[in-house]
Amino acid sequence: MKKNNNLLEIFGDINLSIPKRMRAGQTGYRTVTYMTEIPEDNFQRMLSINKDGIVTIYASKVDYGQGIKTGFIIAVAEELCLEPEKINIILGDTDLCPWDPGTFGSDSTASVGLLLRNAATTAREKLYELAAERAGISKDNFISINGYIEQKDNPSVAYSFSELIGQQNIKVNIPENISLSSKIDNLYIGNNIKRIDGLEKVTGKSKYSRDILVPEMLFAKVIRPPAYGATINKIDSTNLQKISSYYQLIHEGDLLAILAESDEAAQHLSSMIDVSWHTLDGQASRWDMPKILLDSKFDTSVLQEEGNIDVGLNEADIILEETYYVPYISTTPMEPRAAVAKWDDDKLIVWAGTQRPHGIKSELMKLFNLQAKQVRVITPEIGGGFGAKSLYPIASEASILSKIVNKPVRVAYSRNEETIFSSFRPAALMEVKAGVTIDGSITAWSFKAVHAGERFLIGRRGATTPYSSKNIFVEVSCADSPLKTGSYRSLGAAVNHFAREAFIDELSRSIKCDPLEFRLQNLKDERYINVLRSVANKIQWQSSTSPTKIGQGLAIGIDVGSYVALAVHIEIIGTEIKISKVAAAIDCGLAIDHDGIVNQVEGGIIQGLGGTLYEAIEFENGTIINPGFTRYRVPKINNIPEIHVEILDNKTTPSSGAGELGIVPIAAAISNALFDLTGQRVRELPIQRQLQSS
């Protein structure tokens, strides 16, 4: 980093950007969530104020639609008492921003947001000290007001930020024990602040990876295999010899690409290459998955074990046992991946819309045997990620091709490629067994889940039960996977919640108890009870015992420390399920950005509608059959219900994530509403293709 003059810089401990729940087991966490080794330099720059008084904050969290730019700025604005519009933010540039494991787990606000608040508080206290030195009085006599440090009892004594910094170069580390603002009425936190990047997004000024244009850049079309595991037998490029326009054909290991001066030219030229492939026979198909999951279990973890299940079942009046299944689904981000790579002598610069810029930097360092100072990854705007853009293989492809041709190169996925060569939410199977008494007590609860893939943290998320019972057993296993599995919004939480919350409804119906009352009877955590009562009031919940034209269903959930309840109204129109109304109540601790939270919950609900009603990856013998939107159905604007989100602002509890709350309970709520409406119980997603014709 270049030496800076006339600058106040605040440095923070990058270890604090790792989620609290993961810090104790950092080694395992690195392995399963793409983390790279933490640099030796623990304290890195989080915030600066320059000689002109301009505040800039730095973070390697990235904004792929969740709105953390605005949330981070609000957090800093609150502590500096400075208008948000006067604060700059730089995200995801490995040369400028501190190390970070990546943007996932709904942890941006809880970890880095808090760290930035601490940085702003540290800056404020340092400015108080500088003002106190000038005035010759205690720093306790000063307050910060919109770019000035002002004496409390004498407003005529006020110093601008730039005036206090002067010609100094000041570096301060965030102290271990630091007190945040204790104001009762927040200036910005918890208020509806206009989104910082909203205008650029809707006017098209935002720059995504596909928009990056570098002088002399070539456009690459990578020729990809027709099925998983396919390898090249023979390449016939004789047709290209008839073309006089510029192109380069590159075959490096498994990488086969044609480079041209435009996307269109590269695409056209690639169609003139005849490649014969060796494909593998006997690969799995989608209908094989339930058996694969059951037959190939490994890495089984027991997450809850209390009492004795057999004893609890013997005490029950009614015993239920059911199996739930969900298929693979795609993340379907609006923006397919793209990457631009440029070599500047021995330094590699890559623009990539990744969720983990420092992780991609580490991969490139290893690939080319480079030092940290020789690789820079810059993250432009990202059009959705949902976990899949943690992996970004085309950054390596672009870098390899750029090095070979000694020119900048862009590699971009088509829509079909984005689906086929991305990762998928794992298929999963959940076996649930429980006993209940006539008076509504759960005497035993057994939950056994199997999630495809090797990442045990995916299946564990959301598997434990919040309902009271003296006898509980919860275990989660990994299993073989014919498709590449990876992160998907909430990891396994939405899947596990679907099985648990649908089964809770089945238990309540088995003893003819209202599903709302049954939940309230068996919950002890007041935060669950509060969100549940709130959403029931909003939806005007009524216990129904006879079929109606409107089905109602509800479900609760928890994810990364935040609580949620959802209630829905559904109708059947012809052979289609219509979600007419969704009410959500959430408790995510101190709510920093109310508008951002509502946006995230709404987005999670809408994305969850797709996985609940329509979405499923169809594959046969290693080939994805429905990679594009013509055959892979996602919710459209006419499928979107009326949505109400209530934030239970818990000011006494630290902030936790809201990015994945909406998706966690939606499948169970809809499934329960379908039973309420039709009497049909659906235990396999997507629901729409399981729906019996009327």
Second form
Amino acid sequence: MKKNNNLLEIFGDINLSIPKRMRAGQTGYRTVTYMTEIPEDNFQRMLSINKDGIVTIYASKVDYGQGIKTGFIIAVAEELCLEPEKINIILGDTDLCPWDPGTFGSDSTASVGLLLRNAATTAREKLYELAAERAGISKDNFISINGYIEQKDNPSVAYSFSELIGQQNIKVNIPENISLSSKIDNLYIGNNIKRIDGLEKVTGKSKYSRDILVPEMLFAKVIRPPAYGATINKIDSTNLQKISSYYQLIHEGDLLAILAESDEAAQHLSSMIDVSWHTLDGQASRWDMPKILLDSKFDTSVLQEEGNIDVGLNEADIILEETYYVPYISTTPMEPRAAVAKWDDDKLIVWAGTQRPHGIKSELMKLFNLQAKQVRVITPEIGGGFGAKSLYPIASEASILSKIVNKPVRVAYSRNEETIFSSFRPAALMEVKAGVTIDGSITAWSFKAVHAGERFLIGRRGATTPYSSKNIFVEVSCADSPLKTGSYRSLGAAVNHFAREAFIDELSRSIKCDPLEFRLQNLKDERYINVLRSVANKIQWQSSTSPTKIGQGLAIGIDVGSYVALAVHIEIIGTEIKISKVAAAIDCGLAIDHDGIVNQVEGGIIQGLGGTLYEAIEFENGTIINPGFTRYRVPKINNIPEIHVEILDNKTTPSSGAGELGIVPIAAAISNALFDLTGQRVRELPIQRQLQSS
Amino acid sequence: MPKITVNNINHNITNLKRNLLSFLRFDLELTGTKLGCGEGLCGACTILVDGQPIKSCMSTVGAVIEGDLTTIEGLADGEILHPVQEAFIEQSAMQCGYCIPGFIMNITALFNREKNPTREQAIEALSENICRCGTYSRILKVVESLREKK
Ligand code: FES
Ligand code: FES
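Since the one above is the form predicted alone, can you give the form predicted in complex with its partner chain too?
Below is the entire complex, every chain and molecule, led by the chain shown above.
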């Protein structure tokens, strides 16, 4: 790191890596959890080319399965006109990579992807300059081809990257007024490039945080409370006195842990310790939720207000009013969190598969009162995140324990701990009321959502309506939450969309109008109309519902600036809802990594299918009743539909995220299809359970 | 002394009660085999013992003594990938990749048993493997593509 010789380094403004809606002065992320302090030197290294011509990308967006490694490499490959195989990438190492607020909200392509394209363009222009100096002609005469800067009309004049950089150490800032090559040659962008990390993943070489083993590392088993709010009353460790093997029992503040030389030893020894707990009584249980949501609203904000709802309702032929409810659900990534901490004198190094490496670094700096250069967080591969791995409390636990024993320490969650001590997608309740005329115009639209928890950005996502009406009122509130709430794929968008798109279906049915026609009639935005028409075509939408054994349902959605329409076919086999077919059409602007996007949409559909049909966190008086896979049902291979995803070509609009598009419309589409099939309207998730209990 | 063979290497066993998954991951440092639940419910820890898939989290080392074990690290022949591994790359059948070793081992075992497994047989064989990223339809395409190749 110290010797920066023989390098071309491109520096970019980290402020630009922050999604617009999160920048200073914008609404939103006011909690310290997400807004770590932005460092003062805002120009940081994003790309380098070394003397061997090797290009390296540095970014602190992390890849927990979205494939951004591949996406970033493709973006840089396109601008440098260089084969993707020749590009390295380092993500989420706080010593090497620029500051970043964290990876959430599918903003990676839009923010950092664009920055990296700018960095690559800057590098290319600099290389042209160097070539121009050598050849004594203007830099406009050059093009970049596979690691060479070539004179356009005389290919015999060509310099390799390494030749041009030579012995120099060049630092260039991305200029403010940079213009990207307006036309994309589509060498790599938009082509189906295979995943860069495929080989490592199929051979077991990828290292996830659970796989980090460092010499002399001790395995910790943290003894955790049996319920939220429980505190230690008494510890009886007399049984341990008989033990001759090595162990250390540590009780520091609220942290009680036993450290041993193997995972099993730590586990076994922990069972020999008797802890009695002070429990906290009178905590809420799951059946209390709807009432809590209605009674404890706070931070209400009005997101849309036009005309007057009462006036609009007066003009209606039909008025409908319904309440929708969703329970807490868990992200349940396949890799339960783990962290390894190690102190090198007064420098702390932590491996943690977090979505927020710089945020975790700030937390550790604060906890131990350390300077920025004294903490390094390294993000290995991440076995799924879906939002929840922004929180990584075991990084602190491992660091505290490691400091005490003066050896590297590993703390790892069990499957159950991963659920219990994570955050949940908030329970939410949506009250919707609308008026409609017989000829299909919406005279009034009132939507009041309340999402548990104090992070008001969650509930806001996707709450506004895209359907025309003269009288609109949309408000969103926070409410008390007995469980810790946090990020979940699409935040509250999937939840709000469930209520809105199902209710739109109800409205259309109330006037005997085809739900597809009704939508088309009331939408103005062309991008919605395009995805909707495309998906209707794909699923061969039937405008008149004949009594068949297949139900059809559709819904549209928007999230982080991208559009989706999704249609499903469902059947009921015995008592089980079977989703037989899903078609989705999406518009996410310029599509950089086609196959990666399709993969993400498919994954979102499957995850959404779980939340729609099966998943609900059960809790009673501070205890999660169904952690782990025994009673928390997630989709398996026999539950999956045939899926078609179509990306609408839209090269002229900047890229926006696609990670959420599958999950956002799925619940409404399924509930609409169920109505189509059975005439039963389910307004509460998970649907499979509602079906069984009815 | 009791022995097991892992990816063609012999190991003497001193602790028969050692959990097999922990033994592989921490003692042999073969971390390609994953822990997803430790309760036999997700398949991430699947390995082959004498060609048959087992969930290593539910086994002790003692239970596979004299066995011939293959983990994800031992599937390729040097640089040459196993066809199942090839197919996963070809179909981009992965996201975070954490569940993938378990699926690969189970599909390998499936093709050891059945020359031409049907879609239903594949679903049956993989019904206890969880992929939370939801790459199932791609994984089924992997099976399909391997079937076509035969
Ligand atoms: S880790 Fe063995 S089945 Fe889940
Ligand atoms: S690829 Fe992430 S769990 Fe399967």
